[in-house]
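What follows is a single chain, given as structure tokens, in the form predicted on its own.
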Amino acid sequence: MKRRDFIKISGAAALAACAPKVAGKNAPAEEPENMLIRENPRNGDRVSALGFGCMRWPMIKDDKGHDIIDQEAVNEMVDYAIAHGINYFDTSPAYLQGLSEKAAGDALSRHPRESYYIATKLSNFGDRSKEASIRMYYDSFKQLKTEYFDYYLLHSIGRGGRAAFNARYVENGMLDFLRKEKEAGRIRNLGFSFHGSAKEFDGFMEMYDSGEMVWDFVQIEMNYVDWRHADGKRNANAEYLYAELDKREIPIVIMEPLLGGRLANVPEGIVRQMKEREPDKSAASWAFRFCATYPRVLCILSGMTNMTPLKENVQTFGHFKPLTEEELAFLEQMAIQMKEYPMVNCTDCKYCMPCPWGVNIPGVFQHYNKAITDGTYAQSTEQKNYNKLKRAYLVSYDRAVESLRQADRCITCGECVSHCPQSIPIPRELRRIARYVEDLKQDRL
């Protein structure tokens, strides 16, 4: 449904008066000339190719030492984003332990509603009852200070296939409820975000082909590593997902284009090869250009935590240059090299938190991955500068993660495993890192 159609249905005269007039297409009233804009072929929405993922808002401590969102910083980032052409904002009731939607609503509501698109999700991972799901749905309106959602997603479907999907959305009547909400104009586009295998994805495409469910768009994880090197058993290669959506002409929204920041901070050897080709371009720009090179992609989400990556990403999309076939082949070689590093495939989404035993799971993984990326990973007592690298890792580990929240505190209860969209065997990886730390202390490498 186009936003003009929504306005007619809802009778929101105030919105109608200020709706943009862009040759029958929906768009912000002002589009900065250089921002890459993609038109949604299904409804004419003019969407910025760079979208703002609201899963990584900047955090600060309140007077009681609790983590809260830095609303002043969020407002500044949103103002800059909108002023520079970003108009798609993606959030969820599950992000930042329930704090993301309100921060997004507070920041966005300071701007005309027609100047941005809101995407949020039905994240009923815990209580999947109809009552709780409907309550979550209506609460999103309140938190985001809106009368309608431009893009609404069934959150993270795939694992468990059709049976899990039915339990969360069909047996409780929520799919029928959301269809009626779409008919009423409170949802303009209904889709889903996917994590799972190719077989599980095929099941949802069969629903589309049979007419059982018409997906207006689909959100997938796509980057130059997962394009052909995802874990095929638990996560499908993005190349396959893209091809299936492309042949059905379903618009695609991209999540994790930087693999939780890992493709913005790649190992030194890979950075060196990128700089030889593009001395003035960052590693992150390569990853974004990869995704935007594919024409079926409507929007690419980036969870920007401060102004530095926001400004850099605006530059990338404001002066966009698609990759050549030779450059795509080059990134495939970089992906192969990336897979050789013993990193944990954590995207820092924090779905695994809070750990009932207090382990800072993403903090442990991010510290470990950073040491590998920075080339400060002690691998053997025979290694040059081993003692220096050993000390640096142990000292920085204690600074990054409190001792009572480190990997050795994991009791392998497995509570976190079902929440991980990457299907990481979290207890096993925590044990591996705990052994590594102990081996460092005892000089057993």
Second form
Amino acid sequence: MKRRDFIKISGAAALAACAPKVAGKNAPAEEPENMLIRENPRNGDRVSALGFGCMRWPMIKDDKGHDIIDQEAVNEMVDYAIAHGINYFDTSPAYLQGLSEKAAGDALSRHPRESYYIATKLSNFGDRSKEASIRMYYDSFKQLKTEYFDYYLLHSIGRGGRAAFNARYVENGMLDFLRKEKEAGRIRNLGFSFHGSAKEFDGFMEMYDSGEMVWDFVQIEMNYVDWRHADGKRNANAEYLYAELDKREIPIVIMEPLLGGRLANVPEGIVRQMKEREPDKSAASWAFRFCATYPRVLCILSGMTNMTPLKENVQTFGHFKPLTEEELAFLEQMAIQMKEYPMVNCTDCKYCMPCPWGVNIPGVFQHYNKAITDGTYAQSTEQKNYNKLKRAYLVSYDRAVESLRQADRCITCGECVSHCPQSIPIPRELRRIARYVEDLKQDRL
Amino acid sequence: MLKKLRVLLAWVFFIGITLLLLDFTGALHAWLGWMAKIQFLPAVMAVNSAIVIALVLITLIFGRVYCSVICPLGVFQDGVSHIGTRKSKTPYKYKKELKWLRYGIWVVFAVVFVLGVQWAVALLAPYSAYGRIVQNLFQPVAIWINNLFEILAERAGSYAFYPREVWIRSIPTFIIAIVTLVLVVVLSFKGGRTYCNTVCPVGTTLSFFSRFAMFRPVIDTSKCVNCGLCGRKCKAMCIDTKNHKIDYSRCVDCFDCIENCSAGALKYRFAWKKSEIAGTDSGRRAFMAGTVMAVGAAALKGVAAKAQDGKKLDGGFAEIVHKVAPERETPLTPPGSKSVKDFYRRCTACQLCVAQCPNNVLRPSTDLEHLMQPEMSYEKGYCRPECTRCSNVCPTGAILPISKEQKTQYHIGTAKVNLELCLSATGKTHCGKCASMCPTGAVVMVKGEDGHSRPTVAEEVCIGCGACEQYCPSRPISAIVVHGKELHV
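If the structure you just shared is the form predicted on its own, then what does the corresponding form predicted together with its partner chain look like?
Now the full complex is given, and it begins with the chain already shown.
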């Protein structure tokens, strides 16, 4: 690592004025002095280290029972975020049943355009033809009420290697199209988000090294578990990805710093060890500090659903202290311990949804994981409080997931498997949970 | 004193049986199940001679205390008439026995009972009438209250309550329950025990014994001041004060007369002699109702994700079309019933098993032949392996008590596959859900000539639990359907 230290900025307003202008667009003028800011060395963008992921906004039902985003809550969160120095907002045309971009646009357009950075993606997972892809691209401008994107990503590449990449972006001419859009200034930074193996990642780095494609930034999954213990054979460790990007001085945006909330709600045995060290710090703050300790990291995305995590995270990044080598080693220990728990590696991204047979896949996994971290997980009928745990599991299961959408409804058609960025063998995991529930019901554990 | 004892015992039985019928958690039958089993008609159905003899002996000794204490419909009517007559100090007056109607109905009942026309039996039988009123009309209220508490408990992070679904299991039975409730309330509001002494076949049956009862209220003419108050307080309207005679065939031993006699002329005492029965009188009321309606309903739920433009959007749920009950060649009756015939011959349609079924499987039949008697269907759930609740509560022996282990010995039905609907056999998707859910391994997937695998059923292994039918992804009609078996063991 060339630059182990990270950029600390105070007196932000003054410096912001000096920041280089790109395509006539300035960095945000107002920065409350305590939000941790990272400068993009390539263009001087002054990005808040905490970015707002727009994938987990609160949903409510409209009069007809359709899912809609709770725009009022979103506006409140966005206002608070901007007032407290968060200026990076990451969305996609696919998020939240396609509703995320519009909600982001509605909330953000109430603020001056130069006070925030927008990141969105080409999420052409379904129809990948040029026409459909371009339509998706232009639609994002409309939804986000903007004339340019600060950061634009080729959404979730890696799996399937260059062949899959070529099918989605090269053969249909989209990569050329996007390059031209960048030249025209409508895309300020062009990058990609990655899920896949080290070998697949190397392919995209070769593109960069050969000058075939200039990646302005790359978005990777990084947290203290994925650092060295990425789940499944098909996912690269974040330590490797980070080193490759750092070597090439490519700015890094982090996704899943909390593994979909799992690192905010860690098993009791682990949270105790954290509290012994830092009684006032939450488990989530450890996970964020882990990511922010690495200097090549430009922005850490967090999909905040309500004001509570938002306020807490603003605190974490407002009084940021990097982790020491010793603390990093401690988190590595925690990661090893975490692997002992039979949790499903689901981050609740909902890419697998909708299941054609109606199963609420992430709902089932979230409930199961929560029972494990909360310790409300019966392991044997011999246990002292078995009946209490059994009841707690079954009642909370029915509350979390309606019975027709529970794990036992999976017919193992396998449609979901290819959509999962975490490479979870979803039908197998659903069957495991369905069996566990059946064992509970019949007292067979 | 006697009245107080009667009222106290009546409350105990009434609350006990009502709770048993309201209880959807299955927690109470271990303590209260016996209260259903000592009901007269269920005991007769169960050929439980000990109980029947005991009830007859009690009636021969003490009179119709059964009607005042054990019968929930009788106690319910006492409550209604208590409210209906609370403003009047002398609400009743002596009426002659409506002989033609009373014995006419009893003869009709005896005929339908012997012929096994169970819906007609259930229509008249007091315990069945009360059971269907509570199960159809009061249990939903109890569940709603439970669900309200469940919402509060969820907010408090407590697991004390479990959410339950409220649904009308059979529209005809629901309507009959309403009509029954209205008629019973109308008859008893100002009319006291008119139903019990005119319509109720159990009341009439017990009256054959009560007229010879050893202990009975007797008027001491030497003390009587002819105030007539006892007759005007008598819910059964059976005290002929002018002649100082009591019709013991109708007296339900409520002891209101004794309580109200200021002269102390009425005593409940040993008086074993043949009683004189009052003569005929003009008929007054008729009671018979039946409404039959057939309604099929298929509700749609769930919100489909808005897929447009061939975009793959994340999140949302696929719509789930609710299942509808298929035609079954033979009805399904619960494990523990020896055969379909035996089940329907013994069942009094009291709805206790329906009220208890936690899997939404049991419901009253809409079939005219078995109207109000339960049958099983698997569109909302299946007969789960660990559950034996219906068999443990049934008071008539229509469903014999079985253990979890014995359950697989009852083959109540056999699954049949409809390959045209099967998503796997038609190559629509990779499936095998029925085979993977079958608890006995009766359903096996085999590869057809076209390369698609399809389910087959080993008939002798299939117990008819319905797991395959319930889990089949084909909606609204499952591609694998269980048809009942006539003989279960």
